[in-house]
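Single chain ahead, written as structure tokens, the form predicted on its own.
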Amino acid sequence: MSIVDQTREGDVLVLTINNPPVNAFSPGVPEGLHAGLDAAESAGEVRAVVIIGGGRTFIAGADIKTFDLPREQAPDLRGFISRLDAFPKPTVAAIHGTALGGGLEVALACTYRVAVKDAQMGLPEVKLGVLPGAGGTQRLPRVVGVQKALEMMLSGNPIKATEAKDLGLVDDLVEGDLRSGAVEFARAHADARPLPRVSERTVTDAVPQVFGAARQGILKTHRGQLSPSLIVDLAEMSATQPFAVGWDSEARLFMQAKDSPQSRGLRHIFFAEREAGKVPGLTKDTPTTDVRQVGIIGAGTMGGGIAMNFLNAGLPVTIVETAQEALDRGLSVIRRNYENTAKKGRLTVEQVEQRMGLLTPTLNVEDLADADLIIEAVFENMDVKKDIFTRLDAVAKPGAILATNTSTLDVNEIASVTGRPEQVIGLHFFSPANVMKLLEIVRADKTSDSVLATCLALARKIKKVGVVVGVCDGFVGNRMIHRYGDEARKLVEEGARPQDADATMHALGLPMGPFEMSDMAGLDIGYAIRAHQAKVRGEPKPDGWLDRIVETGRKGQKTGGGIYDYDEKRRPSPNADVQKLIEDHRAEKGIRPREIGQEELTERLVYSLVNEGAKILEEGIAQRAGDIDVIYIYGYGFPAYRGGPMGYADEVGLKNVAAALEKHGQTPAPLLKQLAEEGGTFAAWDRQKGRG
């Protein structure tokens, strides 16, 4: 079987792409397709051509790994599409699975498109910081109209074949065998002349307001990114310029977007997310447990949110509380969350009841005896958690996985109270657990490979991005955020205002700054963590300006005010009493405040994350720098187009990062210092270790 098979169905030549797993447009594919067109052109008896994908899909897009190849080595998608568009015989794209990016551009260059009903098609390039570069920005508006084309290209989300048929993007939906249906369609349209080429159509729905609205919209949805504005420019060109002008401009602007820091960052995350699921020592043959029934201890905000993930995946959940009032309250919150989703049209009433029907509330921990996985989700207190795991060890069936949702505590210590430490693991969900995609999977010293593999598979099943981390205080995400918070507090102590630090992070692309995040999480949580850490170290109780705010009773959004005041829409505004408390604290400590500019704020805040991340890598708590980036994007809102904190540091240059840390009185981590001196990067370090 060649990469593109040629087979004759009478007067129709069928070209089948065999480039598993997703028929990406990688080297060999264009050559095979060109050979097929050569054969069709030279054979007078061939009246039409069908292009179809072998295996599970049509063409799922260009091969992203080829983006950085020299132009002469990269697959010539544009060259093939130019030939396909000008081909003298009818061509039919037969679509199943997905036709994404370059795959849809190939289909758009064909004379006709047919598809099975469950096929999907789209132009997701914006998610990689680029734009459709092989005619997509010029052909799609000519088929579906500018408004819909902009919606598809700026969201990057695919549409179903049934909608594509309504829009005219698909000419026919095939029932039964796609190949046979496509051949029949091709034969029926073999004599069509002139051929209905998309490139020869005109845009009919273009009005200036559409483009103005799109430009306003991307200021909110794609702030700080280059490719969305280029997409709007090119879509406008499709409506106002001849096809050839837009086609040429698209090639130039594609290269501009591809070579931008935003695209490099997004491509880094694309690959980092896929690498995160690969764990040294685990293989496809590692045995896993079939999790059919889940138990959760705690029906509060976290426990209820965690339960929803499993209910959404169709897994029955037994949820345990110590008091009926708490149990009823937890169930009502879960139901309200589902009903709110239904009001938005994302669930039917029947689906709400189906999910709630999978949930069994109880006050008896013994009711978890049949669970395959039990997750403890109570407050952060080691004694309480150890007591729960002691009881679970007695109740749970042999082979059941016992997981803790702790965000900071030692999973090894929790596991030590059981007779089955190999079955204990940390599953750190992020709040709100039913929304946030990140799941830190905390591998304790004795956690078995089977338990780890099971939890990685389960993360995928409940649509989480699972990242394996080791045991330390705060694991990866919270350990780094504690250091970030420390630096933010120091900056305010030295003279910055809290709103200055938050505004600086907004400018970088984060939805929240350090103090807005603290207010949302609850200032009392950080207060308790700092007090616990001081106690462990044998130090006095912390007495910083932020600790004093908590002691006034201001704990954040949940009390109506913390570092900031909040209105009914939870919009923050500075509080004069808080500012005076900060100033009094400085005076008491003998600190003369100074002006701190945005550059210093950015460097000290972001590089504190990077420096702690380097220490985490050295200690083996995280497997890869890319894993840290995935954690920070999905758990803490670091903008993906910046590549995560470690990817951002690579982009800035580790030599510059190390120099800035030293300038601000911080000591670069040994790994960071070493890489800076060698002119290296975290990404190269990952590759050298065979982990990226």
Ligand code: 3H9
Second form
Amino acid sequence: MSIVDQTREGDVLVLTINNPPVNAFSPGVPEGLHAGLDAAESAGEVRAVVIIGGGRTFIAGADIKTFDLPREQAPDLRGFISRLDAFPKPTVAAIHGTALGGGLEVALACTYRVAVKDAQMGLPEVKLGVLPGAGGTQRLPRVVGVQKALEMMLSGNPIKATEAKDLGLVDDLVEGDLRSGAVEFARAHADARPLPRVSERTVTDAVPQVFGAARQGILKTHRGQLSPSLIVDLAEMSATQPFAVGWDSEARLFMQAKDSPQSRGLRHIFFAEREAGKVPGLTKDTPTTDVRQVGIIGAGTMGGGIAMNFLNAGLPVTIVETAQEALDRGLSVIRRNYENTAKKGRLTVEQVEQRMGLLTPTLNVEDLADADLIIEAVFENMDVKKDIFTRLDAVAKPGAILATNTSTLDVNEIASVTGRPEQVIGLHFFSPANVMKLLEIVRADKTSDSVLATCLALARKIKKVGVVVGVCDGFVGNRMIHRYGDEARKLVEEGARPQDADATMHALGLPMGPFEMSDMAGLDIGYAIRAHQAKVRGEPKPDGWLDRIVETGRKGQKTGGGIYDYDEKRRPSPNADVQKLIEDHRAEKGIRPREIGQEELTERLVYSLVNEGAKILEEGIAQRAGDIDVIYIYGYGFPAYRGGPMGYADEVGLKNVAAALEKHGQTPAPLLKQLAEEGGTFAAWDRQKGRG
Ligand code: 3H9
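Starting from the form predicted on its own, produce the coordinates for the form predicted together with (S)-3-Hydroxyhexanoyl-CoA (3H9).
After this comes the whole thing, all chains and molecules, with the earlier chain placed first.
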């Protein structure tokens, strides 16, 4: 089998691409396809050509791994597409799986497109910070109309073949065997002349308002990003300029987008997300348990949210509370959440009932005897958790996985009270647990490989991004966020206003800054953590400006105000009493406030995350810098186009990061210092460890 097989089916030549896993347009593919077209051109008896993908899919796009190759070494997708467009015999793209990006662009340059019903097609380049660069911005609007094309290119989401057929993007849906159906179609259209070429069509639905509206829209959906606005420019060109002009501009703008830090960041995240599921030592042969029945202890906000994940995936859940009232309240919150989703049209009434029907409420822990996985989601108190795990050890069946949703506590200590520590693991969901995509999977010292592999598979099943982390206070996400919070409070103490720190993080693309986030989470949580840490260290009760705010009863959004006041739409505004309290605190400590500029705010806030991240890496709490980035994107809203905090630091240059930390009086972590001195990056460190 070669990378592109040529097979004759009578008067039709079938070119099959064999480039697993997803038939990306890698080096070798264009050469193979050109050879196929050469053969079709020279053999007089060949009347048409079919291009099809071997294995699970049509072409899933350009090979993203080749984006950083010098131009002359990168596979020439545009060159192949130009030839295809001008090819004198009919060509048919036979689509199954996904035709994405360059894959759909190849299909669009064919004379015809046929597909199986469950195929999907789209132009997802925007998700990689680039734009369709091989004719997609010019051809798709000519086929489906510029409005639909804009929707597809700006969302990056694929459409189903059935919709594509309605839109005219697919000429025929094939029932049964795709290859034979495509050959038959090609034969039936072999003599049609002139050949219909998409590049010769015109856009028919363009009105100037479309582009204005699209430009307005991306300010909300893609704030601060480059490629969406280039996509709109090119879509406008498809409607107003000859094909050749749009085609040339597209090449230039594609390179501009591809070479941007935003695209590097998004591509880094694309691969980091896929790496995150891989754990050295775990293989496809690592045995896993089939989780068919889930138990949850605690029907509060977390427990209820966690339960919804499993109900959504069709898994029965038994939920345990200590009092009927709490149980009823928990259930009614879950029901209300589902009903709200139904009101928005995203669930049917039957689906709501179906999901609620999978949920069994109980006051009796013994009802968890049949559960394959039990997740404890009660409040953060070691004694309470130990008590629960002692009882679970007595109740749970052999082989059941016992998980804690703790966000800070020592999972080893929790596991130690059971007679089966190898079955104990941390599953740290982020709030709201039915919405946030991140799941920190906390591997304790004795957690077995099988339990870990089962939880990774389960994360995929419930559509979470599972990232494996080790045991330490706060694991990866919260341990870093605590350092960031410390730095934010220090900045205010030195003279910044809370709103300056928050605005700085908005400018970076985060939806919330440190203080808005604290107000949302509840200021009493941080207060309790600081008090606990001080107690552990034998220090007096903390008395920072934020502690004083909490002591006035302002605990954040839940009490109507914290660092900020909030209106009915939860929009924050500064509070004069808070400002006064901060000023009094500074005066008491003899601090003369100074102006702190945006650069210092950005450096101190972001690099506090990076520096703690470097320590976490050295300690092996995270396997890879890329894992930390994935955690920050899916758990804390760090913009993917910045590459996550560690990817961002790589982009800035670790030498600059270390120097800035020192300038601001902080000590760079040894790993950061070492990489800075060597001129290294976290990404290269990941690769060197064989993990990236
Ligand atoms: C483009 O086309 C630009 C052009 O317009 C212009 C050029 C001039 N390249 O996701 P999975 C790997 S931009 C290289 O786990 P799934 C992936 O890393 C491109 N590798 O499977 C993973 O590797 P590993 C536009 C790729 O079934 C393996 O394949 N296209 C590519 O859940 C399996 O992936 C896209 O953006 C690629 N293009 O999902 C499509 N794609 O096994 C991006 C995948 O070593 N890809 N890999 O970890 C996807 O959306 C999903 O991978 C797909 C399969 C839906 C295809």
